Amino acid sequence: MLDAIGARFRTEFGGAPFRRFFAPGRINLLGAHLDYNGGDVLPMAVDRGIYLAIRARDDGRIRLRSVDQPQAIDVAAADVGERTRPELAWAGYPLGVWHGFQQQLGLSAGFDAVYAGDLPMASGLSSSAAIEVVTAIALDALHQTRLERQQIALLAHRAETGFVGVRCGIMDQFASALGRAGQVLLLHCAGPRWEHVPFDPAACEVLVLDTKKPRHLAKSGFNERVAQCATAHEILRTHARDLPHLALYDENDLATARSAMDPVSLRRARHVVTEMARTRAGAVALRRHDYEALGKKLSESHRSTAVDYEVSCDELDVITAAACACEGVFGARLTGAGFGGCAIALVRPGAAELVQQAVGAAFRQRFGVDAGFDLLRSGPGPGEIF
């Protein structure tokens, strides 16, 4: 990756010195669709992400290139605007971060940048947040603004929600910005508050199971779930208790308001409430190094996202079931927004190869497609690469 961005930078922009940065993607162990409902999540930064070569400019132009994407973007700072445009494509994410620096800190200098990643795009491993965070980390370093990591995460989040226009919670940006090797982030999204929980790579590994199914429905389905959860929250506020976030209710509240809730609202709320309990139990299991208990919660989470939240699909259901049937697998569930993309399985060290063989054969027999597999490790967090 470093060689690729360096070579492309010199080809596109000349040989003057540039700086290099990295921000990780993430997997979310537990807390599916809880971040925008004010709940707790357990994301882990991984050792894959987005790499950036960057150099400041003083003429107000922004030139963006990607090793992975074909579009080359050249734009004057004055023409960036308040929202992304279709012709900006992938560049909307870094331009949104630049726009945040301009609006909040008064910085309007341009830059040249080349991006590359070893995270699959649109797979549920949060490549967009990694692009945002690595851009924010880099601009912070170039301009010596000394932002705290929480400020980096919030600025990146505003780029996605405000400039790009994706309705999402804060988890992805916080997981990338605050990631640490050998730890999982327990993020209380209602704060936001966070703490780091140990993850022992000698006791458990994370195997990504890629269905190769594009997540075409992810954006529309995600926005629909956000609206459905807002409806469920209003019903609970009226018929149970007036709490600020849907994830703060419990199953007694659901029973109290059940007669006022339509079936869809009830299912969505039930997933959020029970997933909150699973996430808290998962954090306890991590502190005890009880990966059997953690894996059980992952498998329960997948059933809930499939039945109550309805964001799974045949491919994700088959690949997680096949994984859970294998010796050495603690549990499995879909990751990301759902509707396709990837699942994760927690496996005993040394078991991944046999799991890949068994799951790959079952998936190929059912769908005629070769699933993808990737063994991920806890990542080092974002920063400059020297």
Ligand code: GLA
Second form
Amino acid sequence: MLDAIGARFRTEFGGAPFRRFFAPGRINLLGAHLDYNGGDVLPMAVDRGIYLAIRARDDGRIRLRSVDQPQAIDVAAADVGERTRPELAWAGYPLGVWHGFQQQLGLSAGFDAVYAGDLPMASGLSSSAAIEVVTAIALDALHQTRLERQQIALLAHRAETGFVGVRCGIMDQFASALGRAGQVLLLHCAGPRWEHVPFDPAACEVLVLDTKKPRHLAKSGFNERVAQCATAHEILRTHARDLPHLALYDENDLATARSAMDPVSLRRARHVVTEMARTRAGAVALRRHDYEALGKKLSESHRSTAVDYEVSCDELDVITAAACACEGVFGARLTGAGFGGCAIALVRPGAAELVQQAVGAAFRQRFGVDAGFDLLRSGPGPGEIF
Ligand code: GLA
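The structure above corresponds to the form predicted alone; please give the structure of the form predicted together with ligand GLA next.
Up next: the whole complex, starting with the chain shown before.
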């Protein structure tokens, strides 16, 4: 990966010195769609992510290349604007981060950059957050702005919500910016506050199950869920209690407000409220290294995202059910926003190969497609590569 970005950088931008950075992608153990509802989430940075070769420029030009994506972008700072445009494609993420540095820190210098990733793109492992975070730590290092990791995460998050226009929560950018090897991030999104909880690789491994189903509806479906949760919250505030976030309600509140709730609001709220309880129970299990109990919560979470939140699909339901039927699997669920992309299974070390064979065969038989499999490890947070 490093050789590939280095070679491409020299070909595109010449041989003067450049610097290299990395930011991880993430899986999320529990807390599906809780971040923008003020709930708790349990993401873990993985040993895959986005690599960047970069050199600052004195003028305001920004030139962006990707080893994996065809679009090459050359823009003048004055033309970056306030929002991305369709023709900018993936480059909207780094440009959004640059825009944040310009707005908040007065940055005017441009840069030349080449990106490459070893995460499947747009599949629920947060390649976009990793692009944002790697750009932010690189600009921070090049211009010595000395931002803290939390500020990096918030700047990256604003690039996605403000510039790109996805109304996502803070989980992905925090997971990437605050990732630590061997640790899961327990992030209380309402604060935000966080702590790191150890994950024991000798007791449990994370197998990614890639359905290869593109997430075409992810952006519109995602923003629709955000709006539906706002509606449900409003009903609960009026008919149960006035709490600042949907994730803070409980099942008694749902019972109190039930007659006022339309069926969609009720289902969305029920997922959020029960997922919050599952995430808390999962964090307790994780601290005890009880991967059986943690795995059960993942499988329950999948059912709730499928039935009440309606962000699963046949491919994700089949692949998680096939995994759960295997010996040595603690539990499985979709990861990321859903609507396609990847699921994760927690597996006993040594079991992954047989799981892969059985799940691969079941998936091929049903859909005629070869699913992808990848054993991911917890990985370090972002940083410069020397
Ligand atoms: C996407 C969003 C996150 C989060 C998840 C669902 O990954 O970017 O903010 O909402 O979906 O948990």
